[in-house]
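Next up: a single chain in structure tokens, the form predicted on its own.
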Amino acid sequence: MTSLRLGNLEIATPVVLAPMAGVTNAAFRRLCAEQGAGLYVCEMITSRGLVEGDQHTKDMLVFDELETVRSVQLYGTDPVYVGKATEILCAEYGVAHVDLNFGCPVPKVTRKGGGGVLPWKRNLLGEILRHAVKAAEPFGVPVTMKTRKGIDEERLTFLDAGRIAAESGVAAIALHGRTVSQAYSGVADWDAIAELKTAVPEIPVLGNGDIWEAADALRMMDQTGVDGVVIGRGCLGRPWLFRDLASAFAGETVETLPNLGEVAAMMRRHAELLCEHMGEERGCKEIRKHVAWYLKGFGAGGDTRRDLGLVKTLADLDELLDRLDPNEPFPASELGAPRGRQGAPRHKVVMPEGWLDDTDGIGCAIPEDTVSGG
């Protein structure tokens, strides 16, 4: 079985769950971990929010009791805040891995100079990485980073980002093969991922983008030479993907094609975990957003889908799931099909005024957000 080493941390399979706002809470991470080994990263939080004690940020730092490796993705634009936040995560929350987000394409993040546009400021990127690595070092906690190809095809940053990451002591770099302007549209550029792997032999490189089935992960590793894969939208409504991935990396050719009864059981387990962590009212409200993903391609009727989208109790959920035909086979049309948001490319990436004027960024007076979350 292929494993992945990040500093002193070894992951049994080279698979990382990408943080997705409003999705990768403790319950979902537990659900996915029950399917197969990997590194399951907490939703992105802001460094300033953590340092200044924002309650919403602290509420997001909830871990399941069986979450033996606590992993958190951190967002920030200020090296000092990022360093302090990293120290807090290590010292007070027992985090074993910190991932820095330099890939988010959401306007609320990029307009502050964060996420996928920050690597344009090469010196600022290096300062942030060095502060984080230095803060984590006494605890033996590896720091990794995730980024995109660049702002757009004319402003590519991934090769410089890889070089700076290696020079700064980062344990690994993950590349989503799209630009910020692409957001989630189009096709991920695996050639860019391969180029980064060749350019940065000193540290592990992880690939992200368009992995919908376990076979896609094997194909990406074969084509690009990456050390591991990052799974995002591909697991929406399909947490068993991690079981398929574990089997694939173990050399087994197992592909899960659950019938609707098995999917309903997975949905029920998901709701149960959500209720354990959030209480029944909030947990049932949370499961509603997953209904369309779980039932994608199945012939469940419109009334049942609507009612599932309004479910309030686990008893109600059980009654509604009983309406489904448990023997309905998994829709073959969904194999390899994109999941989650796609949208259209952005003609203009929102950035601070004058952001492209230089590639320095030291001393930028763009304040970070205090409140975490998407």
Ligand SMILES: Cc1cc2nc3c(=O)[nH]c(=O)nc-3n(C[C@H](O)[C@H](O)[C@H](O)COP(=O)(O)O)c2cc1C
Contents of the next structure:
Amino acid sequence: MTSLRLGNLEIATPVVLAPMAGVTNAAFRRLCAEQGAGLYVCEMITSRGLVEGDQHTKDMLVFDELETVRSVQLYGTDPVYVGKATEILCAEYGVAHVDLNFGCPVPKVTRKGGGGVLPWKRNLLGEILRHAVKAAEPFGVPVTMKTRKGIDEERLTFLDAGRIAAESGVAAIALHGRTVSQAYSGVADWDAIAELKTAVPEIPVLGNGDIWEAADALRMMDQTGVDGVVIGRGCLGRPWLFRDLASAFAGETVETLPNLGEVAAMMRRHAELLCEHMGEERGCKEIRKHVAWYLKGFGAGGDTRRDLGLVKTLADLDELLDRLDPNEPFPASELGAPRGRQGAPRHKVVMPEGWLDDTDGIGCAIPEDTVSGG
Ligand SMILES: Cc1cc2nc3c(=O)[nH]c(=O)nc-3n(C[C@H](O)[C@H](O)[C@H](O)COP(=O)(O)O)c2cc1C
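The block above covers the form predicted on its own; next, return the form predicted in complex with the named molecule.
Expanding to the full complex; the earlier chain stays at the top.
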């Protein structure tokens, strides 16, 4: 059995649920954790929002009672805010792991020099990492970072980021094998992940991108030598992927192929957890966006899908799920198939004016928005 060590934290299975804005809330993390061991990261929180006590940010920092390892991803461009936010997470929220986001490709974020374009400013990156590590140190909390290959193929940053991470006391670095300009399109470059693993032997390297099945995770570990894997879109509508991953890392080859009745039960459990955490109205609204992912490839009728996409109460949900044929087998076409957003590459990555002129960045952090998520 392989485990993953992040500073003081030992994860029984080297599997991490990727932070996904609007998805990895307390209910979804609990649902996935019920399936298998691993580390389940909260959706992205804005440092400034947390420091300034923004209510929406605070509302996102909700944990399930069974969530013993609280793991949060922070976004920030200002070392002081990131340091303060890290301290708040450790001191007030009992967080056991802080991940820093240096991969977000969304224009709203890159326009401010944040997310995936920040590592271009090598010194600013180091400064942010050191502030976070220093703030977390008294609490024994490991800080990790997640990044992309670079802004585009001509402006790669991941190898420098790995070196800076290791020098700054970061406990691990996760690499999504795409550039910012690729967004979610194309195929993740596992060779870059292998290159980073070789270049940064001092700290664990985690690989991310295009793990759709447990077998892909084993293949990534084998091909790249990484210490663990980060699971993104592959678990959308398929939380049992974590069960398969736990089995695969325990040396068994279990491939869960739930029939439609079992998928409906999973959807019901997901909705129930959402309603427990958010109340019935908001919980039912949230489950709507997962309907297409759960039913992908199944023959469920258009009317039922449409009604599920408008569901308002758990009683309605039960009635609609009862309409599905519980014996319909899992669609083989979905095995290994990409899911979730893919979109097109971005021709132009939006950045602050003159961002590429130098790679320093100290003192040039542009205040991020206070509002988290997105
Ligand atoms: C809906 C959605 C929201 C995401 N939000 C975040 C985020 O807040 N922070 C982050 O680091 N990555 C975010 N990502 C990227 C994923 O964490 C992951 O790096 C990416 O999807 C590649 O992995 P995959 O090919 O396994 O999906 C998001 C991805 C999706 C699909």
